[in-house]
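A single chain, nothing else alongside it, follows as structure tokens in the form predicted alone.
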Amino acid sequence: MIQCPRGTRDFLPDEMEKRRCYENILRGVAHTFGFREIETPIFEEAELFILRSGPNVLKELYNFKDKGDRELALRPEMTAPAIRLFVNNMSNEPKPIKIFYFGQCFRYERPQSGRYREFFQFGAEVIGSATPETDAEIIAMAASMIKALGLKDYKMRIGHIGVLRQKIADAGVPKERTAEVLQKLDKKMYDEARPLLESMDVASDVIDDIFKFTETVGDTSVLEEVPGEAGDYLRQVVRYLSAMGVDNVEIDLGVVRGLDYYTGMVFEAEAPALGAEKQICGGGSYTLSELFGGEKVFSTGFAVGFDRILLAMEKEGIVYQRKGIDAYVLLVTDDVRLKAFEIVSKLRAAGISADADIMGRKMAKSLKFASTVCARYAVIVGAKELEEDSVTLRDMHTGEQKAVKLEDLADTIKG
């Protein structure tokens, strides 16, 4: 029997429809926030993603040469395909720029709860600032998804990653090899980091303090460690979070991110169910459109890991309800079939949620069916009840039931 490839999976109708609910939730909040949606290929020139984004997600690319011999890749990230499209489409355009987008990635990593190599992306990007306002906005916005999905549990770490580039660079370590650095600080992998800074004659004091600086986590009077304009600039942004009713966030100056393209604030909201793999969210500011031919912009934007939080959500005791039908019509002899199908296709043109007996069921059976479907109603035809257009109408969640005219099916059920 053929299966589907690891790290990849199959979505039953159950689940497929608790996936699209909370879509649509985030789809809500950003709504109100007033972003716009849009959606860009699965796979683009792989040049997109080796410009920028780190060495952690180019030994993972699913890189392949198509007909044409032309080097493609199928997205790890959406970030860079978004302002990919900026540039192509939108930079002309007013700003900022308030856009979201949600879709499949890829990325060759070892499978492992919550994390596939096809895993899925809801994210957003604000266009054309570099403002506290742009960066409270993004966080903001990001907590209120959270919330509107009902997690409980969770926390706003936010960070200056600009500051620790800085640190970094007047350590003497070459531009080329910061990626590689911040690659192991992101992890927290210090006893891999030491032998990487000593190979670039770091001295080892010097390693002690950038090792203490991404260890510094409180609450704003960390800020006090972040020297010059990076502080002031994230009191500021603290400031505007509190206005905005964000008070749950801590400050951390080892926030790192995984991708080479921040240079800013950056933040992550991480979620204590999910153990030592907590991070369910994360974001920054940057700037990436001159890469693509463009002119440079400031952006700021975050990606919600949507399996990530949906297993949080899991582990938080959170279940989803199936919705189901609205009613379900069943026939209690057959010579009323076609009257049946009449009434079941008056009833979805009527904008509710229908089905019928299509498999010759008694009616104890269709009865039986009508409660595995979750319908609300069964719609019951009988020869007698038509004599005098009425039908049988059945609250399947109480087992009450009443005569119905066909004239007033629909708003009964509606009702």
Ligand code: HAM
Second form
Amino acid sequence: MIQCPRGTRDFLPDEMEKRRCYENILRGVAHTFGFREIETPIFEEAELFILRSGPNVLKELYNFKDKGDRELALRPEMTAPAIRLFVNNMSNEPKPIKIFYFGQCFRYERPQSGRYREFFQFGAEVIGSATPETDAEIIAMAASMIKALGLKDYKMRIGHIGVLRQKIADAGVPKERTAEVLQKLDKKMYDEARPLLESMDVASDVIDDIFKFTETVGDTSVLEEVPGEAGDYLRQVVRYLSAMGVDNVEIDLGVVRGLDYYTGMVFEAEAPALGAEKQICGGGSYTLSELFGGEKVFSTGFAVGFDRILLAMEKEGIVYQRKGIDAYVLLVTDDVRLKAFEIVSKLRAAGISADADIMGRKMAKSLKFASTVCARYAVIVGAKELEEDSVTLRDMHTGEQKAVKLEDLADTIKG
Ligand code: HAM
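Provide the structure of the form predicted together with histidyl-adenosine monophosphate (HAM), given the form predicted alone shown above.
Once more the chain from above appears, this time first in line as the rest of the complex follows.
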């Protein structure tokens, strides 16, 4: 039997109904923040992602040559595609441009709980603005999304990659090796970061200072220790967040982010219940458009790891109630079968989700099946009732039954 490829999943109807419901909640939040949806291709020129993150990114890409010998890659994330879309199609539009997207991404990773090779992101970008308000809007929207889904146990950490980048540059680390150092610091692999920095002739006390900086964590008062413009900037972001009612944030100057295009504010949200793969959302400010042939434009964005946030909700005991259908039409005797289909199609035309037996089941079995499909009502069609232009409407929760005229059926069900 052929299974789905490693690191991918099938989604059955129950799971899919839940996912669509939560996806639409996120869409709703994005709309309330004034964002509009875009969609980009699932595969892109591999060059797009190489320009963004350097050739090393190929290791984590699903890349391939097509029949025209073009080097393509399945998208590992959607910020680079979104900015490409902006450069190609929207660069002359009034700023800021607020866009969001939802879709699958692909990374050639070692699969484990919460880490897949095909996963889904819900993300957003504000393009063309580099103010503390912009960053605050993005963080506030991420927080609103988590809140709208009902997740309680999570932590939001905000940092600033600019200060750390500056410190690393001041320490004499060559620009092209910054990413290597940041990757170690991102994972708090100090044992490996130290010899790496030493190999670049960084003095031991300077290394200590860098490490200490990445360990600066706490409430917003730790911002007192953050020097210069970056500190002032983050203080303003926090002030706007507070005005928007987003107070449960922590400052963590060790937030580095795995992707190396960020330049300023960076943030992450994590759900501790998820263990190793606990990061449910991440983002920050960056410039990418100039790499893709456009003018340099400042942007800020984030993406929610949709699969992970759903896992975290499950761990927290948030249960999705299957909606089911409004009505299941069943027959007392087979001679009313045609009439049953006339009734079911009228209900559907009235916007009611309705189904009818297509398996030739007897009434008792049909009633059981109506429960299986979580029908709210059973519409029981019998020859005797039809003589009076009526059917019997059974409330599947209470078991109550009443005769309803055919002309009133749709309104009664809707009511
Ligand atoms: P990222 O942190 O690489 O950022 O991914 C965002 C989220 O996607 C993560 O926080 C995580 O929840 C989820 N995620 C990542 N890899 C996997 C995986 N293999 N399986 C399941 N979930 C995963 C970005 O992708 C940036 N584009 C975010 C951004 C938007 N920055 C600015 N704008």
